[in-house]
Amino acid sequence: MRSLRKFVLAALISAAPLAACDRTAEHAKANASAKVGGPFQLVDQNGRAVTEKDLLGKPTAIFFGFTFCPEVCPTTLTEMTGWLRDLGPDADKLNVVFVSVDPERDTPEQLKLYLSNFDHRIRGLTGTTAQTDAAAKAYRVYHRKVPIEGGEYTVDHSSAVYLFDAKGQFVEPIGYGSPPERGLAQLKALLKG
């Protein structure tokens, strides 16, 4: 009886990792077929109208955030500035876009001022709340306004940089907090196509 229990326990332990791998593979397969990206109508930091069609013809790195963000956005944009520097002249072959999920405060003028702290090739986009919500939905970006003390608010939001090929097809994300050299390698691979 005791050896039977040991056998059953050993069988369960050895089967557990396989079951987890199957679920992960199924989950990854489901995510790979999910559509990321879509139509949007926004304006850039200079007040010019921009749609998703303006990004076609060059690979794109797109990130959603807000200029009052205390950590994730400045960290990501600082990393992106470093990656663009490290790419050298190839950086000009890439669209880099920062889309606001806080259109109440992120006017084109505010985006222009904020982005002056980072690489000049990073383009900021904003719009009405309905327009930025629609863009975030198309790109499957989570965001939610959260009240804080003093009547102010912050915005919880997804933190990945999404990479698209020159035809506007989603390739993969750069995860927040991943090693900087990995993000640079992902951008180099994106540029090679």
Second form
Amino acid sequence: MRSLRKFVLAALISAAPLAACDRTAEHAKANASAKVGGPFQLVDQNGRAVTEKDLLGKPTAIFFGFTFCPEVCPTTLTEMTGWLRDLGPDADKLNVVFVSVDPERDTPEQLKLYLSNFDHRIRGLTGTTAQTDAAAKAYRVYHRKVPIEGGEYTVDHSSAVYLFDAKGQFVEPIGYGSPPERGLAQLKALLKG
Amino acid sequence: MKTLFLPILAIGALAGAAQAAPPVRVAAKVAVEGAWCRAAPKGAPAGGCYLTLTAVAADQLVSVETPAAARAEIHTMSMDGGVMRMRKLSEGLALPAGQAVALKPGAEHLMVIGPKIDLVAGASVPLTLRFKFAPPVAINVPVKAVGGK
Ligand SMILES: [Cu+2]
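Having displayed the form predicted alone, please output the structure of the form predicted together with its partner chain.
Okay, now the whole complex, with that chain kicking things off.
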């Protein structure tokens, strides 16, 4: 049952880039292997270097987004803040990571200011465009920069929260828009291991 | 709110009856209901506002202005296969005659870019909505927190 669920989830995740256009052969190859997660080199909102190894030893909830986002990202961060509060002391046993897919605008300083609105345990990661691109690729997160006429741009991106166990193995996503109680139950299950 | 445009129709009818001036077609005002802006985190470079528009005759929301931000745009957003996409509606938003068009979370919204005020609950955002035919509508939109701690 568990392996079936994993298969369905992997299929769901690979469906996201599939649904998007501009799917290159390289992406297709990446989709063939169902592995989610991998090496990254980023900096947090305090300018400290962070790699995937820093997340080992605790389960992790990781999601990708950007601060120039009127709805999905603040909603996810607000929900996450509520979940961490509801988890009580157990929340300290979790890594919660928000990775920017818009490093040009999301400097560590910008992430620090933005994340000051939410639970202080949420770490914001950014880097160079090459570094955040590599992280998104490792986590199989679809993202694409799209210019808005008049100079600005937006970033299309996958919006789920991905859950990993303490060994860095992908467990399951929390889908955007799923009932908040369900997300909380998923985090509780993740902490139980 | 539906009655908003009635006085204008009445004025139009009076003017028509009096035959005083050459016939000028004054489009009826677009009704605006349930406007609100989403409270944005401190440091957020943009925020979203939502409302429902009902035009008497077929019209189009063509632009939005606000002194409370660098600019405001008409956007659409979609979630497809878990991917969030946002686009500017450069043609504006069509308003079919008599039909309520809701700008709402997860879909069309007014994007307030580069806010000059804190988009916190209790604040308000002055917006001027401009239409292809109907006269502009100026509203003061309350900021509301969503979800919350
Ligand atoms: Cu927008």
